[in-house]
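There is one chain below, alone, in C-alpha cells, taken in the form predicted on its own.
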Amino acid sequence: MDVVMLSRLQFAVASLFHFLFVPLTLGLSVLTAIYETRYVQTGDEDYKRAAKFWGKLFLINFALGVVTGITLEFQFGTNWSSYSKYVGDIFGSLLAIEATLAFYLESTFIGVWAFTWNRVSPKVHALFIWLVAIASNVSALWILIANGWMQHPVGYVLRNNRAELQDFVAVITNKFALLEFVHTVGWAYVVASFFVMGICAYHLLRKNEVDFFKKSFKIASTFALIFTILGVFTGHLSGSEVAETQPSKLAAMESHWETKQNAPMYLFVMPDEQNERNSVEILPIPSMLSLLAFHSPSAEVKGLKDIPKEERPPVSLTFWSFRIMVGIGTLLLLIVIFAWKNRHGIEACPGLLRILLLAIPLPYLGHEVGWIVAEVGRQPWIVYGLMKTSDAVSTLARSQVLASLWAFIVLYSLLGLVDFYLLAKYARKGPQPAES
C-alpha cells in the first residue's frame, strides 16, 4: 500500500474508535440532565440517583473520547497538511470555533457539575448538565457543518491556489451539513438510550433495583422511540440530498450502473464491480429508486457508467455498507416500538429484555457502517469536486506511516479495552444506594 492508502487508514482507524465514544457522549448528556429536570421537578430521589449512575457512565465515556479526538484532529497537520493548507481557510476556521465555543464551555461545566452535588441547589446543579449537553451538541454541529462542508462544498472562492472563504453564512447554512447533524446526533441519541434500556434490562432480569431501573427504562424507551423515526426520516431526506449533490455516491449505494429514468430499486442485487454490472438482480420495483432519490417516479438517475472510472467510489463496500446501515435501522425501529409499548410492564417481557441486552452493540455498529458509506461513497474527492484524496496527503515515507498506523491500533485498543471495562464495572455495579 502506498502513503495515500496507509494515511486513509489510518484516519480512518482513528475516527471510526473516536466514534465509538462521540454518540453516547451526545446522548447520555441529555438523558441525564432529562434525569436530573425530573428531580428538581418532582423531589423524586430515584431521578437524583439516576442523575448520578448514568452521569457516571457519561463521564468515563467522555474521557476517552476526548482523548481519542484530540489525536484525530492532529492528522489534519501529520498526515494531511497539503488539505490543510488548500482549506484550511474554511475548515480551520469551523473547528477552531468548535473548540473555543463549545469545548471549553462542555469541559469546564463537566467538572463543575460532578463536583458540586449538595454543594448548590438543585436548579442550578441541573442547569450544570444541561450547559455540558447542549455544548456537546454544540461542538457536534461544528464539526459536522466542517464534514458536510467537505462532502457539499460552499461559500468558497478559488484564490492564490487555495480555497478561501468567501460566505460565512452559505457553509453554515448548508443543507447537507445541517441534514448531517440532525440525522447523526439523532441517532447518536439513539446510540444512548438503547445503552440505557440495556443496562436497565441486565438488572431487570436479575430483580435488581426494579423500580429504579422502570423509572429509567420508561425515559430511555420514549427517547429512543422520538429519535429513530426522526433518524429513519431524516435518513431519507438525507438520502434525496446525496442524489442532488453527489450523485456517484447514491449510484455506488445502490449499485445503479445505467443512467436511466423511471430507475427499478431491486430487493435484492449483487454488485459485479469488476465488469461493471449486478450480477444478480431479484424483485425489482418499478421506478422506486427514481421516487425515492428525487421524489418523482420518472426522474432520470444517472449510472456509475456514465462517472468517470477514476472518480467512482468504491461500489461494493459502499453498496453494502448502506445495506447494513438500513437493516440495523429498520431492526431497531422494530424493537423500540415493542420496547416502547411494554414500559409500564416491562420487567415482565423477559424475553424482550434479553434482546435489549444484546441489542447495546447494533446502534453503534449502525452508525460505524454509516460513517464508511459517507466517507467512502465520497472518494477519490476529500471535498467532492474540488480536492482528491491523492492531492491532500503530506509527503511522508510509507514507513513513516505504517509505524504511525500500528501504534494507532495499539494504543486504541488498549484504550477501549480500558473504556469498555469501566463501563461493564460501573453498569453492572448499579446505582448507590437510596439514602434513607
Given for the second form:
Amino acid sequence: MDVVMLSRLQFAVASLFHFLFVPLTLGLSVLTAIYETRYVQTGDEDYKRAAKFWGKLFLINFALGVVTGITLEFQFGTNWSSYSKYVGDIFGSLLAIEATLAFYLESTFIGVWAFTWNRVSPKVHALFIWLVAIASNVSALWILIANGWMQHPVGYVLRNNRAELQDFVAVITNKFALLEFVHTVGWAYVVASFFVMGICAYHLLRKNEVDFFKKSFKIASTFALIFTILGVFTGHLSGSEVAETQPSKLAAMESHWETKQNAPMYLFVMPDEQNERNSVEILPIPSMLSLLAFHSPSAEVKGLKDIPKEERPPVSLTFWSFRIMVGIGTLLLLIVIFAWKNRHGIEACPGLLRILLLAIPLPYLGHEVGWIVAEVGRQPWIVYGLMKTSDAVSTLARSQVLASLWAFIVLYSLLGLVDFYLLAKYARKGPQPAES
Amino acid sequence: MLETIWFILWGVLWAVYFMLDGFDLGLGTLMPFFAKNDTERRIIYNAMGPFWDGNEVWLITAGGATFAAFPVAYAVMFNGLYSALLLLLFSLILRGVSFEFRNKVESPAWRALWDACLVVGSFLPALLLGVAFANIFQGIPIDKNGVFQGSFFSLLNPYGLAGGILFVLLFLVHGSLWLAVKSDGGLQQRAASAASRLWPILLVVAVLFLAYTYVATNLFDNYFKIPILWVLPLLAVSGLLLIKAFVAKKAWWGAWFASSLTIVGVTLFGVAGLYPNLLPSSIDPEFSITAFNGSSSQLTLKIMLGVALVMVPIVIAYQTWVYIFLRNKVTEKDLLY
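Now show me the form predicted together with the partner chain; what you just gave was the form predicted on its own.
Let us now look at the entire complex, which starts with that chain.
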C-alpha cells in the first residue's frame, strides 16, 4: 500500500472510531437534558436519578469522543497537507469557527455540570446540561458544513493556486451541508434513544426499578419515533441532493451501470465491478430509481459506464454500505413503531424488550455505513470535482504512516474495549437510590 | 495588517493554552510524587477535573486558527512534525481518558494503570511542546517546497531539548502551585515545597535558555529593531521573581498568577522574536513560511477576525466565571473522579 492508501485507512480508522462516540454524545446530551428538565418541572426524584444515571453513561462515552476528535482535526495537516494548503482558506476557517463557537462551551460546561450537583439550584444545573447539548449539536453543524463543502464545494474561487473564499454565506447555507446535518444529527438522536430503550429493556426484563425505567423509556421511545421518521425522510432528501450534485456517488450507491430514463430499482442486486455489470438483478420496481432520485419517473439517471473509470468510486463498498444503511433504517422504523405503541405497558412485552436490547448496535452500524457511503462514495475526490484524494496527501515516508496507522489501531482498540466494558458495567448496575 | 493581527492572535492562543493546560500537564506529571494514598490521588484528579477539558480546547483552537489563518504554515508544520505531533496527540488521549476511567473500577491495579497513563500523558506533551517550539524558534529544515528535511530525532537537538526541559519545568512549577491553591494539609505542603525547590532550577534553566537563544536563534533581532518588545521578556522575568515572593508569603493564588505571567511572557517572547516568521527555514531564510506568504485570503482573515473578536472575549468571560465559581479547595467529600 502507498502513502495515500495508508493515510486514507488511517483517516477511516480515526473517523469511524470517533463516530462510535459522537452520535451518542449528540443524542444522549439532549435526552439527559430532557430528563433533568422533567425533574425541574415535576420535582419527581426519578427524573433526577435518570439525569444522573444517563449522564454518567454520557460522560464515559464523552471522554473517548472528545479525545479522539482532536486527532481528526490535526490529521488534515499531518496526512493531507496538500489538501490543507489548497482549501485551508475555507475548510480551516470552518473548523476554527467550530472550536470557538461550540467546542469551548461544550468542554467547559460538561465539567461544570458534572461537578455541581446539589451546589446550584436545579434550574441552573439543568441549564448547564442544556448548554452542553446545544454546544455539541452546534459543533456537529460546523463540522458537517465543513464536510458538506468537501461533498459539494460552493462559494469559492480558484486563485493563487488554491480555492479561496468568495461567498461565506453560500458556504454556510450550502444545501448539501444542511441536509447532511439534519440527517446525521437526526440519526444520532436515534442512536441515543435506542441506546436508552435497550438499557431500559435490559432492566425491565429483570423487573429491576420498573417505574424508573418506564419513565426513561417513555421519553426515549417518543424521541426515537420522531427522529427515526425524520431520519428516513431526511435520508430521502439527502439521496435526491446526491443525485443532483454527485452523479457518480448515486450510481455507485445503486450499482447503476447504464444511463437511462425510467431507471428501475432492483430489490436484489449483486454488483460485478470487474465486468461493469450486475451479476444478479431481480425484482425490479419500474422507474423507481428515477422517481426517488429526481421525483419524476421519466428522469434520466446517469450510469457508471458514462463516468470515466478513474472518476468512479469503489462500487461494491459504496453499494453494500448503502443497502445496509437503508435496511437498518427500515428495520428501526418498524421496531420503533411497536416500541412507541406499547410504551405505557412495555414491561409486559418481553419479546419486544428482547428485540430492543439486541437492537442497540443497529443504529450505530447504520451510522458507520452511512458515513462510508458519504466518504467512500465521494472518491476519487477529496473535494468533489475539485481535488482528487491522491493529490491531497502529505510528503511522508511509508514507514511513518504505517507505524502511526498501527498505533491508531492498537490504541483505539484497547480504549474502545475499556469504554465498552465501563458502559456495560454502569448500564447494568442501574441508577443510584434516591438521596434521602 | 490583517496578517500581523492574526500573527499576534496566534501567539496569544498558544500562550493561553500553555498557561491553562500547563498546570494540568505539570500536576499530572507530579501526581504520584505528591499523593500518599488513593484519597489524595483523587483530590489531585479532582483539582484538575472540571478544567482540563476546557483548557485543552485552547490547543484545538490554536491548531484551528493556524489552519484557518495560515493554512500553509499549518500544512508544513503538521506534515513536517508528523511523528512528534501524533505522539503528542496519543499522549493527550491517554491523559484525557484517565480522568474518566480511573475511578470507575475499584481495583488498585486498574487505578495504577490509569495513573501511569496520566503521568505519561502529561509529561510527554509538556516535553514535546517545548521541543517543538524551541525548534521553531531556531528554524526547521524546510526546503523551498515546504518539505521538512529532518526527522523526529533531528528535532531532539540540544536547543530543542533545552526548550523541552524549560517547558517541563515551567509546567511543573505551575502545576505545583495549582495544587497548593486547590488543596489543604499535607498535600498542600508537599506541593508548596515542590514549587519552592523547583523554582531555583527553573530560574537557572530559564537564564541559560535565554542565553542559548541569543546564540542559537535570530529571535533577538526583532528586539534590537523594536526595543518596546523587551517588555515581553521582562514580563516573564518579573513573573518568575514574583513567584518567589508570593510563595514566601504563602499567597498561592498570587504565586499561580505570577507563574501564569511567566508562561505567557516566555511564549510571547518567542513569538514576537519570530515575527513575521511562523516557520523559519534553517536551510535558507528565503524558504521560511511567514505570516504573509502563508496566510489565508483577506476575506477569510477578516471574517475570522470578526468571529474571534466576538467569541474569544465571550469564551474568556465564561471560563473565568467557571474558575471563580469553582475556586474552592477540593475536599474529600466532593470527589467526582
